[in-house]
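Given next, in structure tokens, is a single chain: the form predicted alone.
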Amino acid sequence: MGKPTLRTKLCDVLGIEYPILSAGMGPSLVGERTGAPVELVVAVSEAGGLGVLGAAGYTVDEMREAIREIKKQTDKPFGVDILLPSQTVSAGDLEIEGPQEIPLSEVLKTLPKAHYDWMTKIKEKLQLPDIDVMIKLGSTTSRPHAAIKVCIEENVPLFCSGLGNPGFMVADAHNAGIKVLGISGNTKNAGRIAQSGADLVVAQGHEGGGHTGRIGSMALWPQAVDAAAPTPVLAAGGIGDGRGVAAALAVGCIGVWVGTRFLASVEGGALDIQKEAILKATDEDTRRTYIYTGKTSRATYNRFHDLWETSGLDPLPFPTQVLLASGMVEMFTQADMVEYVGPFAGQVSGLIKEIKPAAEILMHMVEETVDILTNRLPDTVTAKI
């Protein structure tokens, strides 16, 4: 039996075999560098999809090294995802003088007093250990312009903005022959990203893990297709198998952007304890919260959520809230208090029962999608004009 065929316009735009992209997932705060490492990118691209590096967890120099490593391992197209929050882009890159890394414990002392005092209170109450982790300065998030420059210099095939509108860098990217993708959680921003000149828009429903919006996927996808037209739209949020892919294609999307299912793969960058949490989760075991980044994001439910909800505190602006959450998660991790730790993950977690190689996950999606479109629907649905 030959390989299945599943092609859309996206395959022609990106030069890939199947219209499936693995999301450029960043790190779940501490413990791992990124959710979408080099290994995952290579595995997905080699299997015929397009893997996207989650570069939010890297310094600019580390991102360049990762890009070059991907190129050593595959000649297939791939992408790089960084975060472009508008306030950071407008403020310009953080200039670093002196040490390139500092203790997280020292950084936490710069938090507002009420937040720092709350952390101290929880640390004492739960008898948590001291934080001994170092954090690197010069991340791609704090130096977005430098990160973009590196992506252009390294001729990355696809640049992805996991947060924010990439419109300001589209012209430079296009001059270098690079495609640009932006992600939106509502129709208004889908239209804005398209109008800014991006080549592709991802419409992510609130079911999705990580940063996510308020609109459900099946309501958002067709509205985003209309709002972004003629710019093509990819679907995200709640896609874990071929059924989700077929649904996305049916509403007019030309491909899919898949996160949680690839996070829970052999090559996914999540810690083993985080992958296990995804396997154990049902469709009701995630929460949409401000706790981790100051922006709405979805993660596997854990007792840290309960602590935060009873704190009486407002979330700090992104990325300051990341520091607070990183400190707390680091202490919980060191104390082996797994009930207080959970990864960014979507509601599709309930579909995931096994950790498998990324290539196997992708091919199962393709085969199931093809089966639905060519066999199951014709067998179960009668349609005539």
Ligand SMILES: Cc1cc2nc3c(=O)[nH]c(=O)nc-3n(C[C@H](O)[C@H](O)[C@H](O)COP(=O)(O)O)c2cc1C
The other form holds:
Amino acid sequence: MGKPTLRTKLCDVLGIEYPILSAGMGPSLVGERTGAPVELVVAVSEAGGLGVLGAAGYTVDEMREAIREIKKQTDKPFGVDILLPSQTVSAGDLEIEGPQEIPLSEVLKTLPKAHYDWMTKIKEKLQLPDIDVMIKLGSTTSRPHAAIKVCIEENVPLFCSGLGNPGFMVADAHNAGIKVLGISGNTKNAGRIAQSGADLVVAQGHEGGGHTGRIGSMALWPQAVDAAAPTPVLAAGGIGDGRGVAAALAVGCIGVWVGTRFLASVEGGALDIQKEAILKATDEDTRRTYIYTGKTSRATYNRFHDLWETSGLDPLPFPTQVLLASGMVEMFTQADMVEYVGPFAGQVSGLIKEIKPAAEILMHMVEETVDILTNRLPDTVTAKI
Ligand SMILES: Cc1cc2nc3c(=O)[nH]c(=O)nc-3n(C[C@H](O)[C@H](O)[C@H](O)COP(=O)(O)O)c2cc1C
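Cool, the form predicted alone is there; where's the form predicted together with this ligand?
First the chain shown before, then all remaining chains and molecules of the complex.
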């Protein structure tokens, strides 16, 4: 049997074979490599989809190195995802003088007293170890303008903004021949991103892993399609196989942006214990919480969530809350207290039963979508005009 055909307008816009993108996924733990590393990007792009590097936790230099590595390993189109929080974008890049790395334990001392005291109390109660981790200053999140400049210099085919509106950089990107994609969790922002000139909008439903909004995918996708028109929309949040892809195409999306299913792949950047947690999880085993970043994000449920819920504390603003969570997750990890650690992951976890190579996951999605559109629907639905 030859290769199946599954094409939409997205294939022409991006120069790819199948309308399936692996999502840009940053790290969810200190010290963890990124969720969507070079290996995943190359595997997905080589298989005919488009892989997106999760560069949110990288320094600008690390991101440049990763882009160059991708270009060495594939000549297929790929993307790079960073976060563009509006406060950081308007405040300008963080200037770093002196050391480029500082001990996390020192940074934690700068947290508000109530949060620091709570962390210290938990550390004593659970007898957690001292942590000896350095954090790098100058991540792409704190230096978005420098990161965008590098993406343009390196001629990245697709620039993706996981947070905030990329409108301010669209003209520069287009001058360099780079396409721009923005992610939204509601209809209003889908419309805003489209109207600010982005080429593609991702509409990510409540059930998705990582930062996530309040609107479920099935309600959001068609409303985002209407709000963004004529800018095309990709569906995200809860897609784990060809059934999700076919549903997304049926509501008018031109492709899909898939996170959790590709995180739980051979090339996905999660730690093995995190991949195991996704395999074990049912559809009910994720929670949306402020604990990790100060914004709502979805992760596999674990006992750290309970500690936070009973703390009585308000979340710190993004990205300060990331420091608090990173410090505590690092202590739990070093103490091997796996019941307190869970990755960012979506409700689709319940559908994932096996860690497979990304190319196999992608081809299975394609084959199943084609089967649904050409066989299963005509067999099970009678529709006539
Ligand atoms: C581990 C993990 C890390 C993530 N990090 C980012 C990120 O850095 N930038 C971003 O745009 N989205 C991030 N996301 C969200 C994904 O891009 C995507 O929208 C989401 O995973 C889609 O839902 P799904 O997990 O149900 O496929 C992350 C998701 C996961 C699971």
